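Only one chain is shown below, in structure tokens, and it's the form predicted on its own.
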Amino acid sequence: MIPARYGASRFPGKLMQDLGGKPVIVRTYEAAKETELFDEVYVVTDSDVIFQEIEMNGGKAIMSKKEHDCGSDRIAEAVEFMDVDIVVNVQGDEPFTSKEGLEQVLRVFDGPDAEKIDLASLMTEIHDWKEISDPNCVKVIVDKESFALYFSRSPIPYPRDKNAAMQYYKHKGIYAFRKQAILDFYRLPMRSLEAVEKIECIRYLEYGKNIKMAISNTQGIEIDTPEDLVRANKVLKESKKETVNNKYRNFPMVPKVVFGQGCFDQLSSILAPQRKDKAPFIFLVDKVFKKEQALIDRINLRFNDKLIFVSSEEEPKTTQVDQIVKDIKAEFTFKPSGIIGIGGGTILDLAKAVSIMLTNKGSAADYQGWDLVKTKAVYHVGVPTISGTGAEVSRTTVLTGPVKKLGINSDFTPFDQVILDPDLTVGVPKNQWFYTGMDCFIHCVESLNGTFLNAFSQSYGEKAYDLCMEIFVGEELSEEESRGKLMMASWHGGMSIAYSQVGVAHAMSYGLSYVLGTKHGIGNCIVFDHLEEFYPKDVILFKKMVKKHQVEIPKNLCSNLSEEQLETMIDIALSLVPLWENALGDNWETIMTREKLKALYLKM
């Protein structure tokens, strides 16, 4: 619901005023129906010439049929006797509205505490005094558990120390109200503190309502002066459609890399300058190494380190970096020094995150995507054991979320060390082996017949493609020079990709890891065995591969998926535009149809 009064004390006609050629409101509209979150999205308002513009442009709008203080009142007025469980309050001066942001707001639902939770709200981080003490600027403080305590226009809590560290922040107009709370809210009074400080909110506090509030490190314009008008404007037309294919990559390396046989025992002298007093390093490392002592005591654990054993069985999941990072600020005082990641891609990618995490506030969740991070990661560092993956190498860390599998891919996910040391790959399975050595590989093959491709990437693609051919299909390696090339292909293959991008394999991968958990290398090669429509030489040249390494691939994994299952996979495939562009060109949605997509999992 968005409420949409026309006469605004501070801009009167602002909701009609022209945004990038459509009345602010529209923008509003269309913003949240472009979401896909919601059943039904309306404009409720008190306004003929709002509401004849909304349905004009194909929207649904609804006349309030009394004068409403606020908007609220104007939305329980529209939804009593609608069946609905949760609305959602969008306020109409907010034509930049993010799926990120409602998606927030929504997940506070299905939390542990969710019964207590009466609605929910948003609130963003401000550091600007300036924009702290702006009566139009709201501010919120919370409790431990995040429910608001309080909303003013006044700076709370007020800094008398001038010297207090102090995190403030703004709540943001997007609420979500069970539907029973915004019919109580219509049926009560306005209490003197509402009436005085003229925020809608309080009169939940007052009457003792619990507003649960979540982080949002998304920034929009608000239209509430003729001044953000015009910076609204500027914004739109200056924002192109964004997509990561790009002619410049102006993206950072790995800083630092050793190689070579035996190079893990310079860890602790690699670490040492990175130290900080009581602060400790926190060791992810693959569970499969809990019995190896040999590999533990190689660690050398110093002072208040600590080594956390994690299982690389699933593919890593946002909740997981949650909780790992929620027990480390629960035990440790101090910031760590770093985060240490010993294992194959699952642990690489999870160090990766924690790092970001512990300096980045919300949800693992809320960063999968690009350039959301906005804070630098603590020192971090990657000692793979597996071969194949490129997480060593990449900018991005892939987890599985509550609604997608996407990576937080940033300036500050790649690792500021990394140790290669064949050694340590010795003993992997023979299956595990293979399938992340073809992960590499079809690295390679997407990239290389991409179109995102640049001498930069193709460089890197085809040395790594070279160094796969001899490793998969050539006779002369001993396998000490096997595991050698395969680290090196493993790091050309994730450089080629980081400036370049994947293909039709990684789409549909993510859509069946998604779903049935299915490891990344091993959904590779699952998928990549039936896309001779796409690769054709290189789906020969796999099947040789597979064939003299005596690999079986799994087959008959789609074959009792129900229809909601499939839908799901599917949508998890097709919002990977990025590797899709790459794949296919701009014209990618008229060739990867659903139906497609769907006969192509249906094959497998």
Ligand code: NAD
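These numbers were taken from a predicted model, which means no experiment stands behind them. Positions refer to the first chain, counted from 1. By rigid core we mean the largest C-alpha set that fits within 1.5 Å across both forms. First, how it differs from the form predicted in complex with this ligand.
- Here Ile132 counts as shifted, since its C-alpha moves by at least 2 Å between these two forms after the core is aligned.
- Taking the rigid core as fixed, one finds a CA shift for Asp85 of 2 Å or more between these two forms.
- After superposing the rigid core, the Cα of Lys209 is displaced by 2 Å or more between these two forms.
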Second form
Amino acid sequence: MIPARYGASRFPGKLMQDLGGKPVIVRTYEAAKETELFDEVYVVTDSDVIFQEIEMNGGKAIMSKKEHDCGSDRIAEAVEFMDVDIVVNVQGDEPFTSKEGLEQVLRVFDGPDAEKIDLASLMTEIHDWKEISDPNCVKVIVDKESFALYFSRSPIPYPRDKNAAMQYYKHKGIYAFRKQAILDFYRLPMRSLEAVEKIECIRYLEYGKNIKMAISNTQGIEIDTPEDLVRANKVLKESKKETVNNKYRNFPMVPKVVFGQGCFDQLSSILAPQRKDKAPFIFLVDKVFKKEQALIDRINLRFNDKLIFVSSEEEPKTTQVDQIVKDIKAEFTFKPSGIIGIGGGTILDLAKAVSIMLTNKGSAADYQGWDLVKTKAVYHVGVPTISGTGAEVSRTTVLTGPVKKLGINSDFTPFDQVILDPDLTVGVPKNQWFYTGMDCFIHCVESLNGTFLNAFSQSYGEKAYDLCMEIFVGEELSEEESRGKLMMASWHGGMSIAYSQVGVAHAMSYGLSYVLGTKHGIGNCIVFDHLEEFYPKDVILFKKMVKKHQVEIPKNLCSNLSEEQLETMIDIALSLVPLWENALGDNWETIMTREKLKALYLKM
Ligand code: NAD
Ligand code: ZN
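Can I have the other form now, the form predicted in complex with this ligand, not the form predicted on its own?
All chains and molecules follow, beginning with the one already shown.
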């Protein structure tokens, strides 16, 4: 419920002010809906103007019948005859309400002390004495179970002992009520503490209710003044980029890696300290190794460890991840000690996704996108047996889902440990070696020619590019040297796109793969062969490499596609906005039109 009063004392009509082309209240409404945390979202208002605006934008609004002094009374009136269990009060003037905060406040109702809770609210750490002593900032103190003891505009507690460590908290005006709690309070007379502090939630304490406080440190912007609105407009302008390609991103990296011929034998001793009592290690191994007993013996299964052979015939799917997770959960009572992926990009991505889905609810499809994973994955280790994708180092796991082909891109995706043993790649067939190796080359080209390029991605990209030149164009390297170098090129190529993005070839190759099931490496090659308009010098170089290594690049894949298949292909490719932004800049949509994309596909 979003209570919305038209006349705010400090900034009249603020909810109808323009914020990036829509009124503030509409932004707030949309933000609340987008969290997908609620069965229903309503604006409850005293104003015809706000009511109509929300309805006009396809939202749901309720007119309050009576005059109310406060938001919760307005909500109480609205929910009195509704069938609800928990009602969340989202402030109308907080258009950047974060999903994280709302989730925190709802999560307390799943806790062991849920019975005791009448309502829940949020608090944020504050550190600056100026803020702590500012009467506009409401402070809260809590007991050891995080139930609110008191709210005040004074600094609480008073820091008599200046040396005692104390964390101060600011109260954020988001509440989640049990329906009964909000009805109990409807129109209860204000008492003296609330009256003197002018803090609404003190009333609940004065009537003996239990307020559980959750902590959220994500900062929104409240629109209290015209200056706030200016600031909010600025944030909004930048926010589209911020979520996907924030200028200053804070990246996790693979914390541990071993490299060198034969280092695969370290696996057991690396895993040993990670083993938890009775909890198995699960090894996901490419089916191609099923007959390679010598390699399997080196894995050294212990206790109830399990080895699962997985086919990499097809691109990994969200349904496949869900099935593996389901099987593991059905077989073992304990959450595995770790997941170890041994294979190419397909198996590495599956291992990453399975480790995430063992600790996160729902389907892998729910997490395709940027930063949707909330809970840390189980320990996971990557052991590449073919080089080029960079999947061993990347922050994503590319999956084909029911509606899209998109990675689970999150801080919890990267491996905890990677084992880089170039000898494991000895048996890779020539064509496959080339296709996967070209994935690396194309990562570098797309990163180095992209608009997102910075010194970070450039330094990795250039190194990987040079290594690819040595490997695929040069004449000097022994096979052994070449294997080691390609393994490192793959790593650097992956690092290069971490702080950048891929580009045209990848966007188009995802479309091919979604409709035709074309595998990533070969798909990239098919596409890249026709991209001289975008990457002129590198496409020439690519053709040279194809010739030198006598590999075949399939042609005429799209000539027999139905109109519908082509349209889907185009939809999938165009949905990868950050890739296009990187490749062609902000105005990419004027360059890569549907017609243009169609013409390109038809050439393939
Ligand atoms: P792959 O894992 O699909 O394997 C390709 C083929 O090589 C398979 O037939 C496999 O059995 C075989 N193979 C692998 N190692 C072998 C060995 N040592 N000896 C003999 N045969 C061997 O290929 P890939 O190109 O490494 O991975 C492609 C996948 O990686 C795609 O699904 C793509 O989406 C994904 N990818 C992920 C990222 C990422 O950042 N997560 C980046 C790029 C690509
Ligand atoms: Zn790739």
